[in-house]
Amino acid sequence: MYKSFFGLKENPFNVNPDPRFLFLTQQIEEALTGLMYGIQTRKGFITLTGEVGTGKTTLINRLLDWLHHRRARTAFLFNSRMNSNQLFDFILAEFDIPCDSKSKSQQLMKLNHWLLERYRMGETVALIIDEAQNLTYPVLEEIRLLTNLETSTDKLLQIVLSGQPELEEKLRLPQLRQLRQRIMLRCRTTPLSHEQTKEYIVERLKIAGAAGEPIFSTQAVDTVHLYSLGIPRVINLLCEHSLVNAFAEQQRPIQSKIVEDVAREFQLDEVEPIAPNGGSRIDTDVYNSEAFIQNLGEALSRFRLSPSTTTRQRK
């Protein structure tokens, strides 16, 4: 609708996981560098967490696809909300394992035997799972016996989690102490800075085939950091209507105006009421409740205080 207005051929500020949008700041290319070290180098478990929208699955699109160019074999996992059995059955339908045994052992076996076969011929074997801060306490438990699967030298498979903080909070409860020592490298995607902002803002739409005279003023980027707090997924939201809106009253360079009005529109200009103090005492038997660890991430972000929560909530 905007595309020819603006010079555009495509769009630039669309939220699916395009790769080829992958903006590599030095947080974001250190977190790209450290899976492509950990997957090559078999060190057998990688986190990956982030706030909302800070570009953990564009991240992961691009490692697939880096992956794929080493003809590694991959699993990718973006359905966090399963039972074990579940689990064992997404694992070997994505490596496209055959197995009639509903057994769990039998499906263990097999998918040993495969990875081994895998191994002999030099092949790197990686599943990712996304959205991993709502895997149940049970889950994690069966992931973290995959990295028993190993020869005397290596570690058959590489296994990639990435959430959001939720993740990381979960993994120091007790009962998860075994996992979380088996974590080799921890890596971090975070919020863009101004100049970041304006950069990503940039890169995109010339990605996009923007060439010329300039889409934005500068005083509309300012504003557009201001609300978004740095977070790729909401600048992503403020440009594309802002882009929209400016199109509709053939305004060009967007002005800050516009930004505004489409923050205002999503509510982005609002404050959260800050929860209560007091009344948030949880008797530690709960950790033992499979219900409180699948609803750990809800629990945490309801009294998480920090303005990151405010724009995730708002999107």
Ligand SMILES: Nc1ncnc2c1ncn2[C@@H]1O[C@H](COP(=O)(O)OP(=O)(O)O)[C@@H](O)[C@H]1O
The other form holds:
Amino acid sequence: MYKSFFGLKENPFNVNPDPRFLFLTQQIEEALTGLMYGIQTRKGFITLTGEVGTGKTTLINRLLDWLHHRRARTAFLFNSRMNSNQLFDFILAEFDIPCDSKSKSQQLMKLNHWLLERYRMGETVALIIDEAQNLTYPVLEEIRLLTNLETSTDKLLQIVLSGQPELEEKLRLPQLRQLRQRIMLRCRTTPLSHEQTKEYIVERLKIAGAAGEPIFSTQAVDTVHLYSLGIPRVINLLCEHSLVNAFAEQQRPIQSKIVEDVAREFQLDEVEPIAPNGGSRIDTDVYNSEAFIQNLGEALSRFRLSPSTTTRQRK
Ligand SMILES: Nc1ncnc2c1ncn2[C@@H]1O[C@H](COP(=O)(O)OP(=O)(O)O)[C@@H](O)[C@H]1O
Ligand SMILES: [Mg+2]
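Hand over the structure of the form predicted together with the named molecule; the form predicted alone is what we had up.
Every component of the complex follows; first up is the chain already shown.
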């Protein structure tokens, strides 16, 4: 509905982790290169961690595109709430490995055999698990066993665990010491700086077809950064709703007040803004404060659940 008003071909701030929209900052590029390098050189076990909404799933989708392009075999598990039997069933099904037996040792043997074949053919095989902070200890223990599948020189299966910072905490527990020792590479996603937030918004608008006059005023962009603290998912939420509201008011470029109203609507204003004139520093204390995380969680769940916001968004 607002698209023609703003001269756009598609919705610029869709919440889907669409790799076409991937915005590469130096940090994100480092994480992506790390993942590619780790898999290519058969490092075996890699983690990707970052706060909710900082782009892990988007990055993984880009990684999967890259892997498919190179004809690698991949299993992508995004439902991490599973038991260890389900883990093996999922892996075999994802790799298309026929196995009649439900016995874990049989399944592991089949998998090992199949992996050796792929290895001889020079093929890469990667298992990627998203939302890995939800994995239980027994499942993480099975994953440790999977890291044992190797030749004398190389790991046969490349494993990426991606998750929120709780994953790192979990892996620090004494009972997971053995698994932790196998992590060969740690990659991270981080919130965007003030400057990066500006570029991110411009870039997404451009990919969605924007040309010519700016859609957001400089102050409006500053306000987006102020309330989102550079978290892409929150930037998208603020920008999407600002576009809808500005269209209703036929306002272009979008002024700061519109963004502030959206932030208030989602209760993102309940944490004191920390950079009054759009200063570029993220105050980590505020970012880590419980109040902020709670607000963010609430804002996001309201965003996902509220029928009025989703219908408004789709128009
Ligand atoms: N680097 C990025 N480039 C483009 N969009 C991004 C980027 N990082 C995050 N996003 C957007 O932010 C939202 C949340 O990203 P997502 O990958 O789901 O985060 P996470 O998996 O860390 O919770 C998605 O809509 C995604 O499109
Ligand atoms: Mg995700």
